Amino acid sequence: MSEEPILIAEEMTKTFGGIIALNRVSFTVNRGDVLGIIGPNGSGKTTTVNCLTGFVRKTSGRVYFLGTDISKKPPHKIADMGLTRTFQVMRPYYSLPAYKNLVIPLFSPRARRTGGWRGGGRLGDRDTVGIDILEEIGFERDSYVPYKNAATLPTGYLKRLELARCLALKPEVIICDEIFSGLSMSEIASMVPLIERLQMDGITLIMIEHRLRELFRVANRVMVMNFGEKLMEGSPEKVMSDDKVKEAYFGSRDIEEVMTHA
């Protein structure tokens, strides 16, 4: 991890009519971080991601990525800079085979500038590169799965496909919106090493997650949100020992019970 900030959110506020969804939320993500964002449903986690990535226009506040103010940039411009995201509700091209979902981002301006997946001059054969990326994130290369239409894939593969589409852009940052949600315990167990490998490859990660036990295996820092505000921020151990967090996020239940069933 580096002390060099790669992403800075300053006083992000978002209102929908008279409802304050985000209230002056500020935080910094350093290069190499794995930042977990947790909080009860409706606490503003996904709104935070939408504001960071341009899918929702902030009411006020600023976001800086790689030293550039991206507050008013549209989502495709932000992704082109290397700030990518997955979606809690997966959004593949359902009518295309899995590997063809990656050919589209591999035609992007960012892919052309960066020379394709991990360089190597292989951008011309995008079908092969797409299958290479799918293999990297857990698709069996010699099986029929990379060639199946996305509409026929189970949730576990669709979650990996979301990650693969981000990786096709050679991102600086990936924001994972509940990447473990809907997965079996065995699927989660195989996903955790993948997240760890992405970090080792130099990708900065922001993870919105309810699966706390698995999140705390990979996150070096956690931000807790409640009612659209940042409640506190710190190491997983510090956050989970705080009485305010226990009350706001877990109510009166024992923390070990919540961790077991989260």
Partner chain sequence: MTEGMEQRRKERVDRGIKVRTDSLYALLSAGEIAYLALPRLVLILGLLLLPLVVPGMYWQRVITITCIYGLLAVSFDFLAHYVGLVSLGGAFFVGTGGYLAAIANTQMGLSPWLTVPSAALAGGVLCTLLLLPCLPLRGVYFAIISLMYPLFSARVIEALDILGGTDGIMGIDGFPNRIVEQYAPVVLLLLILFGLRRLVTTDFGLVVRGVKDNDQAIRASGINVTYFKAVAVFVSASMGCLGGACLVHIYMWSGISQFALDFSILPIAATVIGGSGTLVGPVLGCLILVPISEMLREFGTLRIVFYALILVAFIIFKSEGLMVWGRRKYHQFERWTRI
Contents of the next structure:
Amino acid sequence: MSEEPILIAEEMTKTFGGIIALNRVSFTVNRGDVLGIIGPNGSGKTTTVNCLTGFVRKTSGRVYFLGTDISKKPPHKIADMGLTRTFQVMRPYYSLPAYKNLVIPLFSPRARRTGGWRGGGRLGDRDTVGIDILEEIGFERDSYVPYKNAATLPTGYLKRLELARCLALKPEVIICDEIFSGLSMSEIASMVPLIERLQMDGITLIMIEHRLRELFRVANRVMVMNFGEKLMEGSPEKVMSDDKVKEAYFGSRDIEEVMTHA
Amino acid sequence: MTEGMEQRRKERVDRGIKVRTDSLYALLSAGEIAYLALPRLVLILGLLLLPLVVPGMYWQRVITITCIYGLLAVSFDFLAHYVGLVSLGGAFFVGTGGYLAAIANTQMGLSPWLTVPSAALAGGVLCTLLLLPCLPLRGVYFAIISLMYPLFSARVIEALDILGGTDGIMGIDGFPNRIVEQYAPVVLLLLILFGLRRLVTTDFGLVVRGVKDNDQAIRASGINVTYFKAVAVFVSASMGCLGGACLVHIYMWSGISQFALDFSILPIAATVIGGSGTLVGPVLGCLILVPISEMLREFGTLRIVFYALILVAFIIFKSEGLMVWGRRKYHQFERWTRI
Amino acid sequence: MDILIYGTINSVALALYALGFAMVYGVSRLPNFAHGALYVLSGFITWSLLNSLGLPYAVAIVLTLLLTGIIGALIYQLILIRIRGMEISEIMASYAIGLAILEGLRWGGFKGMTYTLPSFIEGSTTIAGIVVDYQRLLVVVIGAAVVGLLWLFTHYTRTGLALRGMAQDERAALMLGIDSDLMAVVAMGFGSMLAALAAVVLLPLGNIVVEAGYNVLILAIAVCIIGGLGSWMGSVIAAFLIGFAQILTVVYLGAHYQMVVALLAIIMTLILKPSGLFGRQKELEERV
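Now show the form predicted in complex with its partner chain, given that the preceding structure was the form predicted on its own.
Every chain and every other molecule in the complex is listed next, the one we just looked at coming first.
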């Protein structure tokens, strides 16, 4: 895989009042990477995402995406460049059917510009494109699921809907904030191939996860965070065997013991 | 759960005809077409014929005023329930539109045919520009600040003694004749009502409604939330300004009373009573409230007390409003079923 | 010098207007748009107790405080509690209630310049060559006392601590066994009492007029927003900022602009720093 950096974070720092939520975190994501970000609760993972995508204003530090400085850009501009994210707390447009949820991202300047999606110009077309994307992401086209109100969808489908919302933008990078959490084992099992497909399609992924087993299957690099700082970064195997990581993440050096009890 | 007590719940079922008329097949039978068209016809014909039925000039004037309040109420409803910006300062739009029309008429000598549309457009732009800095605010904060705008405008006009100061601008032309005066607000209201109903179901409308549901997700989709809010505010403000401009030509006078509370609170009350988020409901609410408030005119400020209390009662006990209730009765029947 | 003295008096008056509003919002997140109405209402209650029932002044004041407190609590318990948490409905309902009270009073004949309350103490003194009447001095003293007592109340009594707990985190407070509905009612009661207190202290300085209701509401909101909604101490500081700004405008620009300054201050603050000057970060995140 070519080493072409697509997203560079330099010394990102974020303080809330007196609390340092993020302390000089730097990392680089190459095109085609699947970067996993792990860490205990409150270690600053979601803040990292918020800072990258502009939803929270950084106290200091810079972010470069596709070679441009996006540190000061508003979230919609960043998404418009192709750096998309999912939300940990999913809030779809509840009053709309699932496929209508996708009309909104398809209406965005990026989706209209990158075209690719069939039609796009005339009004009704976005509905069909929406259903196409939903099928790609695992909504059965001929079932009634894509037509159901988003409010009535189960968590698994809502997570997919979040992903579909990103896909509608034809993104370069998708940041998935805990996309496996809250899902049953079988739902996760059906989700993993989806992630692998996205990776094969050339989309760079950043995944924030607590489900380490599934994450290590797809990720080629893992970054560990604790107390708002980057502990280390490396291949999944290297991270797994690192004592510092075990201590921070599991509170014990004996990873096997924790894994069996979990 | 006491033994032997029968547990029952209310069940709501769509009427057969509602289901049959959901799709294109509605066109197959006259009855079904009538089922679909009836409510709309009642509204359109009702509004058009009402001025012919009521006795005397006075009540015809009341209907005109009702339609103008209807515009304001629809404007409020659109902004509050489709965009999520609750504006307590509808009077700001009325005043802006009114003064603009007054200036265009008295200073530039334009006829009402030109002043009304140009005041609506220019007023919409002006209001949007002035409200632009507040658009990121939500909930209480937008409500508070929008309440401030009309008060602020009135105080500024008072303090600086501009635009005729407390006397207002006089000598404005009326509409060319009675029929125009009577029907301009009615027709405008109907056009805007059906236009907005169409607008909120287009893709553009979906995005605007998405802004209300979840603006974070809209941002994450690469859409500029402020832009869409601004466009929506423009639509809403134009409607308010349109109402204000009509009002100025009807009364042939423009003054700071157009920034008064009445224009803010009555449309809100009408929206709550008629049914929030239905667009038609607010018009219905105005049709009820404005005539009542006219009848209570001799009681002075008691009428404000009256519709403030109605508003509170509806917010608390019947927050869905008449329109939602009526629509449900029309489309569904209810029955008790045993559990 | 006169700017300093009258600025202080004006600021304390503003703080008195605002404290009740800040308290209610801080505890139950209810933007109480009926605050101004309660202020005017309590003025008329005192007047009626004095002139219609012929009660002694002190008794009338105490009764007014209690009555207004009860009225506020009742408004909350009977009406507003049903729409708790629905921000927009809360605003509209409380606004409508305020409107009903004010316009009802106006309809009931309480209008014109004929309604005044007597001062507590007649006479005046000179401070640094400026004549100041005792009532105005009393305003400052009472204002300072109220702020002090509020601080003691919220830091050292069970109810006060519970109220503060609610203000900081309602869910956590619920888990600690604080009855949040009850506390909201109590807060509304106290808030109304503060409005009444402001009324009985400040109204002897002028006439009781219905229009004051709207002005008090606007000023209270201005102070609270600039201070940061929900931050009590912020409100006090903001009261001084606006208070002096107003006096300066009166001196240098003319009395007409007094309200314009307050309104402009709100608009500017909301636009530039929505959380207010002393608002907490958390509120900013909720808002934007």
